[in-house]
Amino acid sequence: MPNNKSTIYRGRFAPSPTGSVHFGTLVAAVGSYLQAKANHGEWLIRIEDVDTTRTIDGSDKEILKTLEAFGFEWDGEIIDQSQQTEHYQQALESLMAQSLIFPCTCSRKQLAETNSKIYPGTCRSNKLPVSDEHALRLLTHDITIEFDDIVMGEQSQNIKQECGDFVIKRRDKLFAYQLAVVVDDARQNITEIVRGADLLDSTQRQIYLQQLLGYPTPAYCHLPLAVDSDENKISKSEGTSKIDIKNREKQLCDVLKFLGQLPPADLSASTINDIWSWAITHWDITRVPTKTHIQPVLSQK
């Protein structure tokens, strides 16, 4: 069980070990960084490798490496999410056992010809167990969900009709992120989760489930996506989108503009620690644009 007690911010930062660090991946990283120095808190590394179907074998040490290069500073040991597989179990036992779970043997080709946006709920009177193939999803209810994200401001979903009963295990058997995420967050008595905006409309089914398990409601800071001129995520993209930890300082300073930070002109000419001194010292969380998405400018190289 988590420990409520904790009053220390404590910030996380969880990439997926899916590739090399992108723009994208040092927005997130920089952002959460900077909101836990400011508030005299500690900054948690989590690697989200609860889908290892994604996985890229040393990615997470590419990914560390890369962090370690550009003068990020940890607290407490990293963690992995496929490591974690017990704990997620006892989450499901405790929605189990108050009858909100149930498995779904609907094929991705059966729920598309629905053409529902959200799940329909064809499968939500089937009882455990069931020899089919199966998902297990987690039964909503009628009720709206509201948060104040400090960069984007209110926040609302009805759970059910805008949502829809989400998957919990997967039919691989692998838990599915909603849930890893929620138990992690807790066990780690995260305070604020900082991240980008393409988790936003994650964060009701995220709350939905601390409600139900008796967890506590961290704040929530969502940054703007970084994305390519055809608005992709940039992370999907190629060249100028990758970290080169050669020109550190212009991309770290690149990241400090996207946020809405004014760094001088001249600060890209500094090194690392003193850019970080700079940054730690000047963060204001009220600066950072409140687009969900954002074309970057980034430097030359």
Ligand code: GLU
The other form holds:
Amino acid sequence: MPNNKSTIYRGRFAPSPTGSVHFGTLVAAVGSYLQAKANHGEWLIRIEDVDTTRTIDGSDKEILKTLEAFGFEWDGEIIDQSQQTEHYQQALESLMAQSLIFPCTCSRKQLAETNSKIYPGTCRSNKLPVSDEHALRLLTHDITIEFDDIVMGEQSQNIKQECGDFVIKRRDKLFAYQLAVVVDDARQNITEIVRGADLLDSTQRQIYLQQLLGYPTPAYCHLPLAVDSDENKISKSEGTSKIDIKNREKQLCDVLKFLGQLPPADLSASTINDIWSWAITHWDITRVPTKTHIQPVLSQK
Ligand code: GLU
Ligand code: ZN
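Could you switch over to the form predicted together with the named molecule, since the one displayed so far is the form predicted alone?
Following is the full complex, with the preceding chain placed first.
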């Protein structure tokens, strides 16, 4: 019997509930949605609230309300990372059983003094358990992880030299995003990940974890990040990029243009349903720009 589970396309959109919906959020939502629809696949939503210190109350509801108003249709249950702790713990235990986890007792000051973004491996020979007051890091090996991103092309990173031993569980006892995302994508059988290019450099760490945990590696597709004139991620700043559902037709067309699609000039005067049917029929991933940072052109509101 063929296993349908492994052949169906499963994509996802995984917003962090850290504020209002901005143009950048919509780019990741639209790109992942169209790629799933064009592949006759499923599209899931996951609320990435693993870092509860950044969660803004009500932001998850606002994101879902906005998606609904735009006419997105999702499959299955929405999961919240804050409810998945037992699964992250199991993955951590599997890494511990492989002697790949060590407690890092470095203070913030010590880490700042190393003058390097890459952890120098100071605590590598610390044995578990210390107390649970300390961060837990993954012992990385001197290996190069490569993948062929559907939009951005060939990517490669030496995990030990270019990234270093990274945090799996933080000193405030929260699991790190890198572990959470890998566990969730595997548990939800995600076959392709479409998201913003700010996560391009995290992908090798995630593939490395998938290999250590015995999970399959999905395909990856990173979309250009919408930035302001200072190259800052647009979703982090208030202002014109905030999504207003009153202008959803224009904003959806702006996103399509940002993603290199060629909507007819009068498409934004159509209904939202007509825009979606044009977008799904004409979606062409090969038209998405291969630049990682782009300043969007937004229509007048
Ligand atoms: N939660 C992340 C964000 O909102 C996305 C993570 C992902 O798609 O893997 O930027
Ligand atoms: Zn340390």
